[in-house]
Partner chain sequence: MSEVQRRKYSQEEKNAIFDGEFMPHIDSMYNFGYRLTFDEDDAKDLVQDTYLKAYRFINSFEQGTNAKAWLFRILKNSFINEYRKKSKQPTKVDYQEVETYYNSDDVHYQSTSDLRAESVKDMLGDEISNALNSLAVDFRTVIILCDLEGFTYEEMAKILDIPIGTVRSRLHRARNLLKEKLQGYAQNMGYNTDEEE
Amino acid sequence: MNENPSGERKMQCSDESKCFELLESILDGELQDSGKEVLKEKLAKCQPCFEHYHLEQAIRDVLKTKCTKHAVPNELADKIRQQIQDIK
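Would you be able to provide this chain's structure on its own in the form predicted alone?
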């Protein structure tokens, strides 16, 4: 990877598709600690990857909070079971 002596992030990624694949693998929990170190370095150097990672992370966080399991009321479950039995 190219070192950026000024410490600023690159504004263009040299290999977006490969990097985004890496970012999503990490967000999915598929990579080990070594992959996380690569990600940390990449995010420090590349603005598009930094933005993509944080956008993906925000989307996943929203989905986790909005797609939670809600208990079905017992009365409703019993009614559905009864209707299924009536059909048989």
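In this text, rigid core is short for the largest set of C-alphas that superpose within 1.5 Å between two forms. Positions refer to the first chain, counted from 1. Remember, predicted model here, so these are calculated numbers, not experimental data. First, how it differs from the form predicted together with the partner chain.
Core-superposed comparison between these two forms: the Cα of K66 travels 2 Å or more. Once the rigid core is overlaid between these two forms, D78 counts among the residues whose Cα shifts by 2 Å or more.
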Contents of the next structure:
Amino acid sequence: MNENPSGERKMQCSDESKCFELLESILDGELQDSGKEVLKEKLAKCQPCFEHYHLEQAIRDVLKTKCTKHAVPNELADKIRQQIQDIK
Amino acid sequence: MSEVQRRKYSQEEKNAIFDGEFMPHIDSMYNFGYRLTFDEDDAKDLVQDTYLKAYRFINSFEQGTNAKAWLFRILKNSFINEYRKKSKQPTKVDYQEVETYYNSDDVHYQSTSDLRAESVKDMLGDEISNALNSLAVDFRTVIILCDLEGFTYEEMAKILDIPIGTVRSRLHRARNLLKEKLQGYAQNMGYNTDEEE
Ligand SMILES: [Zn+2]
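Next up, can you give the form predicted together with the partner chain of this protein, since the form predicted alone came first?
After this comes the whole thing, all chains and molecules, with the earlier chain placed first.
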């Protein structure tokens, strides 16, 4: 992802609002193939888009991988099955 | 998700759907319940209640459609309609207030923080969890559904009974609020937030 150092990117985004909305939709998996080309282009040419994309990606990654999960109490599934048996 | 009953399942089919399509989501359901209520017993009650309702209304579940989204919608509705009503301490901000306060789907997307991707990557699971838990329930909910559970905007719209545009804008605001929290942690921890490395 990082092969293009910021040297060639413009420092001002021409339409941050539109661009960021698009980047966020792409990160959420809402634009499949059509998004990929646009994304490549933006990340290569625009520094604010590049930074926003990586920050948003990092946030999604840590949420997905690091957010503490709670173990389901052992007896819960059994209790549910028992209750279902009772109403059958 | 339509309430129309297509046909009646036989007892055998009911069992197969319940065990094969509903029960495998108990982990996600429990975590959703826990993140809504922050209480193990309340989370258990919500999950049990959801499964009982799911069984009772199993004829309105269309086999082969997204069981997880169907179950999440039931749990969310139980949380709003029953849990919140009987809970003695109402949540500070509720759905209605949030909707009136942010009554427009028209969000201006812009960079709102100096938070850097590198400092986010260094954060601990507890910091991320605490930041998420500190958000108002509507904002917390969209992040849980999207990032932790991987639902699409369309699925989230159905689970929450709101238009896709509202899903998108609420999610955007939720992540901005989360970034503010994380930035606070980053500053406290002395992470680099405003300079190139
Ligand atoms: Zn840009």
